[in-house]
Ligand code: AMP
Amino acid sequence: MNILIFGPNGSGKGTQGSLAKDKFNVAHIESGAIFREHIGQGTELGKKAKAYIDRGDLVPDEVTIPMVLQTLKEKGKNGWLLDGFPRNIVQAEKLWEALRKEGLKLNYVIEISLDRETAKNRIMGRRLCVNDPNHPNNIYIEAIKPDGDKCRICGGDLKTRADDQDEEAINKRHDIYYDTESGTLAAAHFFKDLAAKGETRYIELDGSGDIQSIKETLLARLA
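Write the structure of the given chain, one chain only, in the form predicted alone.
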């Protein structure tokens, strides 16, 4: 089973992606990890990517797409969930072309939709428990709202991650994601159009609901 997942930061993409990964026992392949592994292992593609990165340039799709494909074939022999790629419409088109050329089927595309303001609030509202960072606390989500300035689960002190409070950085990431002309949503909608032609299956989830209801919807639609 091969799956692509889309969703803005703050949409719960990681949680729902893990659900799909566990259901089909497939490899979770995150785009950032692909770069780190290729560069760390000193592969030919990794060396090419590193040369661009060291110059402060974006790694071109001619290098990125083959890296992604190689990782999908090596780590995803029993299926994969690709997260964080493609990020724009051009990459979506090139990835689809490459998958077809390699004979790799794309079974599902999952899009978790969430309005931009809510997504930003969820990111900035995250609070980390000093005792256990896996204790969910968020000042903007009623179901996991902390007890004042204490963890709702264990009563421990809470802290914030610096990048969660960097509104400018969040806005830049969201500018790319919510761009329906050439950005990440345009990429997602490219696959939605393919699904309308029967080339894949497209699952849209309302990210504004509670985690459990979203899980139930996703499990019901992953046949």
Second form
Amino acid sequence: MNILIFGPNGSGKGTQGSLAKDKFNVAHIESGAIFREHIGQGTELGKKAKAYIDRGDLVPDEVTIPMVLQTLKEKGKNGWLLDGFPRNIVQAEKLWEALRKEGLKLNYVIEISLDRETAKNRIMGRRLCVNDPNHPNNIYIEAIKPDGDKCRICGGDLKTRADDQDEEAINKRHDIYYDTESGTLAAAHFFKDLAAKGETRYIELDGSGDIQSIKETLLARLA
Ligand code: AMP
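Having seen the form predicted alone, please provide the structure of the form predicted in complex with ligand AMP.
Complete assembly follows, chain above in first position.
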């Protein structure tokens, strides 16, 4: 089972992705995490990628594409959920070419749609409980609004994550994501066109709903 997942930062892609990954027991391959691992280990690739990542730019295709295709071969023998790749149209074409060459199927492509304004608010509205970062608090999401300025679960103090408040960095990432000409949405639509030809199945989820109902819709569509 091979799956791609698309969704802007702030759409709940991580949550829905782990649901799909657990359902099929496949490897979760996340391009951003592979880069972070390389940076942590101080590899040549990590050194090359770091400056781009720090600026919020895409790492060049010459570095990213071979790295991801190699990881799919090494870690994805029993299926994969690929997250964070492809991020542009060239990456999409190269991935499709590689899959065809290997005779591999792309079973599902999931796209979580969410308008840009809501996605940005969700990121900037995130609050972290000092007692437990898994206590969900977001000043812009009604269902998990903090209790005044305290954690809605335990009453603990709340803080923000520095990168969640960096509006320029969020905008830059969203510029790439919402670009339907050559960016990430262009990559997603490349697969939507393939789905129309019966080459894969495309699942569109409305990311503006609550997490539980999105989960249920996804599970029903993956059945
Ligand atoms: P992420 O954790 O997915 O937000 O990725 C963190 C950073 O890694 C991104 O801002 C990019 O600089 C880089 N990156 C991750 N995936 C890709 C990709 N498919 N193409 C180019 N750069 C990427």
